[in-house]
Every structure is written in C-alpha cells, then in structure tokens.
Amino acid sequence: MSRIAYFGPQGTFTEQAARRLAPGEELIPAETIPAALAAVRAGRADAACVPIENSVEGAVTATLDSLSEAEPLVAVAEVLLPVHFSVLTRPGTTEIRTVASHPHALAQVRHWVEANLPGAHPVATSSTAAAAVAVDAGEFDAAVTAPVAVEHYPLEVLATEVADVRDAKTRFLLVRKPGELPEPTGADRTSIVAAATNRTGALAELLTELAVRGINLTKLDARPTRNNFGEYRFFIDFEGHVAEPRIGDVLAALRRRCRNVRFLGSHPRADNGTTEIEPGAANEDFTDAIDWVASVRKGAQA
C-alpha cells in the first residue's frame, strides 16, 4: 500500500481528490501544502496530493512556489472535482457572527454569506477543515467545508451546496518523485516552470515557441523568483506528452531559451480536452523532418 500525502487536516477537498486519484492507498494529512509536498522529498510518502488551480480563484500559489522549490517533483495524474460547500456549526448554534474557511472558499460563497448570514465576519484559515476544527473547538460560528468534512467532525449541517459559481471546479495532482511517467494518451498535459532573461520579448518568445510548433497554451501563471524585484517564473501548461516529438522539439528549445527549466510532468488530462493540431505540425510531421536532415547529413539526399 503507498501512502499518500494530502493538504489537509481530514475532511478537505484535497482529501476527496486523494480518494479519487489513490483509491484504497493510505493517505497521510499535512497541515499545510509545502508540508505535503515534503514528506514526499522526504520519503515519508510516496506521492502527494495537492490543489493546483480553481476555475473562480485561479491558481494556487502556495503548490506553484513548492513545485518550483527543493528537490523536483513531477505530476503523474490529476482530477477535477465540483466544488460545493457546506456550512457547519455547533449543535444548538443560534447566532452566527463569525464564518470561518480558507480563503479560496471564503471567496467563493461571499455572496451566498451576504444574502443568507447578513453580519457574519468572514475569518481566514489555513484550510476548510482547518475552519470545522476551530469551530468544533469553539473559536469561530460556523465554517465553510468541503461536504465530507462532516464525517470527521461533530457539527451539524446548516446548508448544502453553498456556491456563488455553480460549475465551480478545481484541479487536483498527484506528484511524486521523478521517475517513469505515464505513458501517452492522446489527451495530456505537459507543465514546466521557465525562469525566462529579464529582458524585452522574452515572454513573448517563449510563447512563439510554442505558437510556431502547434501546441495549444492551457494555462500561464506568473510567480515572483524571490531573488530580485521584477524577476519572474513562468508556470507553463501545455497540451501534449514529453514522449512526443513534437513536445520534446518544444522542451529543447525553451530549454535553450531559458537561464532554467524545470520539467512538472506530463500525465493523462482530466477533462479529455485537446485541439485540432494545425497542418505540419503534428508528431508524424516532426519525426519525418527530423528523419530527412538525418539522410541529408548521410549524404543520401538533398
């Protein structure tokens, strides 16, 4: 049985992606997202499942920086997962004046809390059931949960199905050490981050390697390197798999491109989602161009 680490405590989203992307394995909660990617470097799990991005919030900046930092891990699958919350409370609550959750959530219902707790005072956690823990423990009112936070934790229900964005979703991946990665499907993701030269164009030119090769951009997120003000790194995701041609042709040139690059992985796409690839620029196309400058260099045509 593997075990796996998940941002928790028990009760939190990341947990229901866990069950989903390790059915029937151990999974380990850590307290915070950095935490759980470090049991994995450390060798106390052997993957780790954590939020990378929500379709109202945008990304997760705290996966993004660990991701990027120490030792490298490669996502190897990931899920989508509705979000819906549920608002929990203390048997025989009569009043509610604070509303607890992480931030994402707390966002994510703010009008539902204006129109249905009128007065409550939103309180930050560290996670959703970080909020039901502290309720449970009488600090806050009520909290914002993922829905099977109410297996853990002895509260009562308030309501269901809590969102301002009804097809909310987020995006969950499982990452561990790198090593053999899942084979090709036809519907994948490559991710890397790409510290680019500080200089004019230079976004724009990775993105033109892209751009020329055919590969659709599914997500660019930008982060602070820490080193010096107005330094950035760029969070690629792109549709394609490492082993294909055409992927690895993109790979070598950011590579050439960029002071670093770090590779995230290439794994199976939750939503099944690709596009049309343009003409010349699919894996076959790649392959026969490589095939035909290897027979120029031969001297066996020109």
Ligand SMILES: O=C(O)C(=O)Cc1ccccc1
Given for the second form:
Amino acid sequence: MSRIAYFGPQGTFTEQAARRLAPGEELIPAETIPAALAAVRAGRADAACVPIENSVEGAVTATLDSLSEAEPLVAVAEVLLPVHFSVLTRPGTTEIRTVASHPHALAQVRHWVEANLPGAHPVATSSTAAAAVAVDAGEFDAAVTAPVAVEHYPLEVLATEVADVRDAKTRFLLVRKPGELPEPTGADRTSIVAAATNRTGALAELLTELAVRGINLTKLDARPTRNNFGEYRFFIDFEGHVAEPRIGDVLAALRRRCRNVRFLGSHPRADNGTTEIEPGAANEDFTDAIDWVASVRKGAQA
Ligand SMILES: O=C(O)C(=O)Cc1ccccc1
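Could you give the coordinates for the form predicted together with the named molecule, as opposed to the form predicted alone above?
Zooming out: every chain and molecule, the one shown earlier first.
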C-alpha cells in the first residue's frame, strides 16, 4: 500500500481529492502544503495530494512556491472537485462573531457571510478543517468547511451548499518524486516553472515558442523569486505530454531561452479538454521535419 500525504487535517477538501486520486491507499495528514510536499521529498510518503488552482480564487500560491523550491517533484495525476461549503458551529452557539476558514474558502463565501451573519469577522486558518478544530476548541464561533468535515468534528451544521459563485471547482494534484511518467492519453497537461531572463519581451518570447508550435496554454501564473524585487518565475501549463515530439520540441526551446526551467509533470487532464492541433503542428509534422533534415544532411534530399 502506498502512503499519500495530503493537506489536512482530516475533513479537508484535499482529503476528498486524495481519496479520489489514490483510492484505498494509506492517507497521512500534513498541517500545511509545504509539509505534505516535504514528506514526499524526505521519503516519509510516496506521493502527496495538494490543491493547485481554484476557478474563483485562482492559483494556490503555497503549492506553486513549494513546487519551485527544494528537490523537484512532478505531478502524475489531477482531479477537479466541485466546491460548496458547509458552515459549522458548536452545539448551542447563539451568537456568531467570528467565521474561520482557509482564505480561499472565506473569499468564496464573503457575500453569504455578509448577508447571513452580519457583523461576523472572517478569520484565516491554515485549512477549512483546521477552522473546524478551532471552533470545536472554542477559539472561533463558526467554520466554513467541506461538507464531510461534520463527520470528523463534534459540530452542528448551520448551513450547507454555501457559495457566492455557483459551480466553483478546485483542481488538485498528486505529486511524486521524478520517476516513471504517466502514459500519454491524447488529452494531457504539461506543467513547467521557468525563470525568464529579466529583459524586454522575455515572457512574450516564451509564450511565442508555444504559440508557433500551435500548443494551447491552459494556465499562466507569476510568482516573485523573493531574491530580487521585480524578478518573477512563470508557472506555465499547456496541452500535451512530454513524450510527444511537439512538446519535447517546445521544452527544448524553453530550456534554451530561460535561465532555468523545471519540469513539473505531464499527466491526463481531468477537465475533459480535447487537444486541438493546428495544421503543421501535429507530432507527425515534427518527426517528418526532423527526418527530412536528417536526409538533407546525408545528401539524400527527398
Ligand atoms: O482547506 C481545505 O479544505 C483545502 O483542502 C484547501 C481548499 C480550500 C478551499 C477550497 C478548496 C480547497
């Protein structure tokens, strides 16, 4: 049985994602996202499940930063979960002055709290389930959690299906140490983090390398390097798998152009996306072109 570290404690959305990505495996809660990834790097876990992006709040920056630092890890699978929240309180609570949760959850229920718990102050906790623990301990009055959290903590449900934006989704990754890659499926996602040189047009040049090969970008985030003010790392996701010639070609080009590129994985997409290939940008076009150059070099132009 594999050991899967996840951003916990028990009852987080990430635990639900881990159950979907690694059914039947041993799940080990970690208090923070960096701690879940550190468990894999240290060999205490075989893989980790962490949130990567939310359709309302965007990137989970703790995941981006932790993936770009320390020893490399690669994503091998992803899952998309619908996100609606429950609001939990201690039995007998009559007045709600504080509402605790993960910042991504608080941001997604702000209007509901204003309308239904006027005057209540939002308080950030490390995760939605950590908010439930704190409410149980009497630190705060209400917690915004995953529906499953009520099964783990002795709290009462004040409201369910709470969300300012309908159909919000969060994408979660299963990451491992670099090793065997998942097989290409024809609907895959590749992720990298690139440190572009600090000069005019550097980001545009990176994106052009993708565009001229007809490779569709699926996500772009910038995070400060933290060393020099104004210097950024770019997290770039695009359609395709590193095993494909066209993706290998663009990765080689990015490697040439950047101060540093870290490969963050190629794995099947969970959003049913189909990969559209522009004329002249199919894998066969790349291999035919390479074969043609080889034949020219041999003096046997066809
Ligand atoms: O805190 C949690 O439960 C998490 O898994 C992170 C999170 C927070 C809000 C929405 C989706 C995931």
